[in-house]
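In structure tokens, the next block holds one chain alone, the form predicted alone.
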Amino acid sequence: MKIAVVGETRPGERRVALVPGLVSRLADVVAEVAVESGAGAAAGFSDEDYRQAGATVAADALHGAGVVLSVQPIPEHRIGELAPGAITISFLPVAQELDLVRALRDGGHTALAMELVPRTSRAQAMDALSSQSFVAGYRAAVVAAEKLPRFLPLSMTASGTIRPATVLVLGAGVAGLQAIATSRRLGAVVRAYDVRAASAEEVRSLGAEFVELELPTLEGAGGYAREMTEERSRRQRELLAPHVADADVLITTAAVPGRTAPVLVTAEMVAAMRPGSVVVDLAAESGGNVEGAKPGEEVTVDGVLVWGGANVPSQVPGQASQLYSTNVVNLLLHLRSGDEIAPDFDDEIVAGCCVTHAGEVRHEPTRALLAAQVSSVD
């Protein structure tokens, strides 16, 4: 069997699905290895380290593969290049994709969608939204301490002593968990904020402070947060409006896949930090936390920067490919049988992010959307 490496064509991605240092692993399972001609050349991988380690470069690496590995989902116009009943490993965003889901499905093809793995303790090694989200997280702090006009930490100089300033996260989980350890290291005051009860240990286990608001905790599936009520929704907004104030970075970090981000912080909220302050909000490409914050692009309210993100793993290129392409090998041996690539529908990780197979929509909630939009048309 052939595995393809794809090049990334979408705006700002920089990523790339496997690096050199992992083709080695490929080897007791398939025949060839064939990245397409400058697929890691924004990542800071060359043709010759893919050579060096075994693959084949190509600009055709595309034609004939029975697996092919992508961050992005690969375009529809290349679906025709593919090997008969080929499988697809990518992030595969559903709603935003539905022609390309049914190209695969007529296709024949196996799509498996990195976002849809179950966030179980046996999947752990293939959660590619929790490896994105670290790296998120991150670089959140470091764009934080970039466009602050102030030190972070604590100064003490002949000249006087500088107090440190106070950064908020509103969101503890993968992302935001980064978010406080990189901006404690940076020396800053660290507060948090989570509606789950398990996060208040975490974030005090990285020296930071957890907010408490005397609010019911909202515990849901798969380790994201349940959705609140408009009423809980507005109680906590007023109950977090003076933490916000007193914070001279917000960060947020709140974001379930497939959903509107909730908004946690509006534009009153914002106006009312001091001028000078900065926001970076990690969920603006999906509806934003932060109201006003616009993916991609800074804007100012009342002297406060609100910086939202896009495609914020991409910033990071190298470790973000390293990452990514971990958790994506290891499903693929996941996949082995034997001597071959096989789905076990069986498996709860396989049947959990299978999107389409032999011809059908095995994901429910993609069904109902593609049903929907007939249902629309008719």
Contents of the next structure:
There are 2 protein chains.
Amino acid sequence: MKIAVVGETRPGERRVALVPGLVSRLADVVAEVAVESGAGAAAGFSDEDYRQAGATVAADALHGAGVVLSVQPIPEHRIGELAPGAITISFLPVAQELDLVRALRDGGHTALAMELVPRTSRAQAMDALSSQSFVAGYRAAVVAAEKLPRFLPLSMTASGTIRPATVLVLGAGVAGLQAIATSRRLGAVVRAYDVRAASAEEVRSLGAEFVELELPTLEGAGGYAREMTEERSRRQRELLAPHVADADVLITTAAVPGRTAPVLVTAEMVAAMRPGSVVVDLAAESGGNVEGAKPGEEVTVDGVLVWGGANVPSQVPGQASQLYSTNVVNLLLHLRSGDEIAPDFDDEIVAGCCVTHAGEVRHEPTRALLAAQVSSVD
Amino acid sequence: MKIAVVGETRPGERRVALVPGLVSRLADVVAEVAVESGAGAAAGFSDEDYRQAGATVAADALHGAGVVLSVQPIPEHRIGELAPGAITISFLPVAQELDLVRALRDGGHTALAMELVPRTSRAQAMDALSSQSFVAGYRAAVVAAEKLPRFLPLSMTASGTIRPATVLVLGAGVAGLQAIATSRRLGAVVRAYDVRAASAEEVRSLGAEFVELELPTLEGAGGYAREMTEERSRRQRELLAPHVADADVLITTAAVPGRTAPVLVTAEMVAAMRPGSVVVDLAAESGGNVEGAKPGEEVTVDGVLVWGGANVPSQVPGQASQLYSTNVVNLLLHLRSGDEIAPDFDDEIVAGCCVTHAGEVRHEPTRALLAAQVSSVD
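Cool, the form predicted alone is there; where's the form predicted in complex with another copy of the chain?
First the chain shown before, then all remaining chains and molecules of the complex.
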């Protein structure tokens, strides 16, 4: 079997689905790894790097490939280039990509969506949402440190003492925890809040303070927070307001995949921060946790800099690619049966992330979305 | 006596010579602290902050003031506003400011230059060169972390291990040591080189490796390195080249006040770095340690980003101001005699930093520069 690595074409996407260093890990299961010319360039990997790793580099890498790897979904206009029954592995945000899902289904292709890999310990090494959130969380803290016109650490010098900066992190998932860890490394006083009470221990283990609000917790399935009522949201904002006002840096990371991000911080709360403070909203692309945050932009609101993230993992492209590639390779090796790649569709991981297969949409919520679309067209 | 705080007017200067928090420390020795309206704005201090601290805020703060504080030298066109015999305290790079020195001398003013405060333990708390270098060193490391398209720390995740980045720091004075400490905080592997062998122990105490080159050391006076022969420079560049090529981040901090910075790294050495590497040259304003570095600009040389520093302490304006203010206040309190500010010109610190007094240029090298200028005009 031949595996193809597709060059990314979406604006701002700098990652590549397979880094040269992992090509050899596929040697047992595939006859050829074919990479589109220039696919790794934006992530810092040359065609020559791929050749030295044992891959072939070609413009027609896709031709005859049984498995096609990419970070962003394969563009709809390229579906025709896929071999019959090819397996595509990529991120595939189904709600935004219904036309593409339909085309993959009608083409008889097997589409596996990395963000649908179950968040179980067994599948941890294939969890690309986590690995990319890890990158985004690091990046959020480094960007905040650079944008902040003051020191993060406590500094005691012959010329006096500088008090440490205060960083508030909202949402203590993978990205939040990495933002906490990085801010702590830099010596900031860090506080964090999450609707899931279980995260308190993790927050504290990183040397940060867990902000306790007098509110019921919202533990959800798969490690995600459940959505909350508007009344609870309002009350949460009220209780968070003084913590936000007191912070030099606010980093928000509360995103629920495929949904609009909850507004945790209003423009009024931002305005109550000290001038010169910095807000980093990692959820800006899905609507934003912070009112006024714009993806890919820096806006200044009442003297406070609000940085809206847009494809943040692509800002650390080489290593985000390395982690994503590891996830993809682990999934590929999970799909093997003897010397072949032959997914077992009854397997929990395969069943979880399979969107289309053999002319059908296998992912129940996607099927419902497609049906709703058809009936609304009627 | 009245002390005036002047608003800074040089492009890019965001610091202020006295922060509100230190106004009260002068209460015993001065009758009034008068601040020009808006003087602290760029550093984050409002007129109201100064009023609450007990200062007066006025457009004519300079009028009748016995001591005038600023960060940059007072502009020549404002000399006429100074009261007879006023003492000015500021940075005063004499070699670049000969016209101003002449005007201060002819006006009968006492000009004290913060960069000429002797680097002795007694004067440590007045050492503004050190305090501002401390800020610049922190900033250099944070900027490098933000510009680098990869992680600094070692990261071990379910999706694999990321190796730490390598940071090379050239010049292990105050700025260099702070750049080392901050890069270490962020988890990088740090190496450092300085021509002064004595710095090896300090470098190692921060968890960094001291790069040993087979060259004689160059210990100079006042904690600075001596200048070296062109032959030694060439050999040093040769020996440094592999270390530079191996680094993800290069931070250079080798500046000798009032002199052109030594070129430690040629364009060829930069080109040998991996694409995506980052160079931060803190000496860019005085000619640059790195060939091609431009103050206040980011240039890309063969895929390597070269960031040239320009008034780097002003990028952390509030706290750079706080440290500078502490230095200035400590110097002022050193100048007191009983309840008055009355400098003792025989005192080692005063004698060291006094440029002009009572119609004379007291600083010997400046006098020589002025004499040379006069004779070259002849």
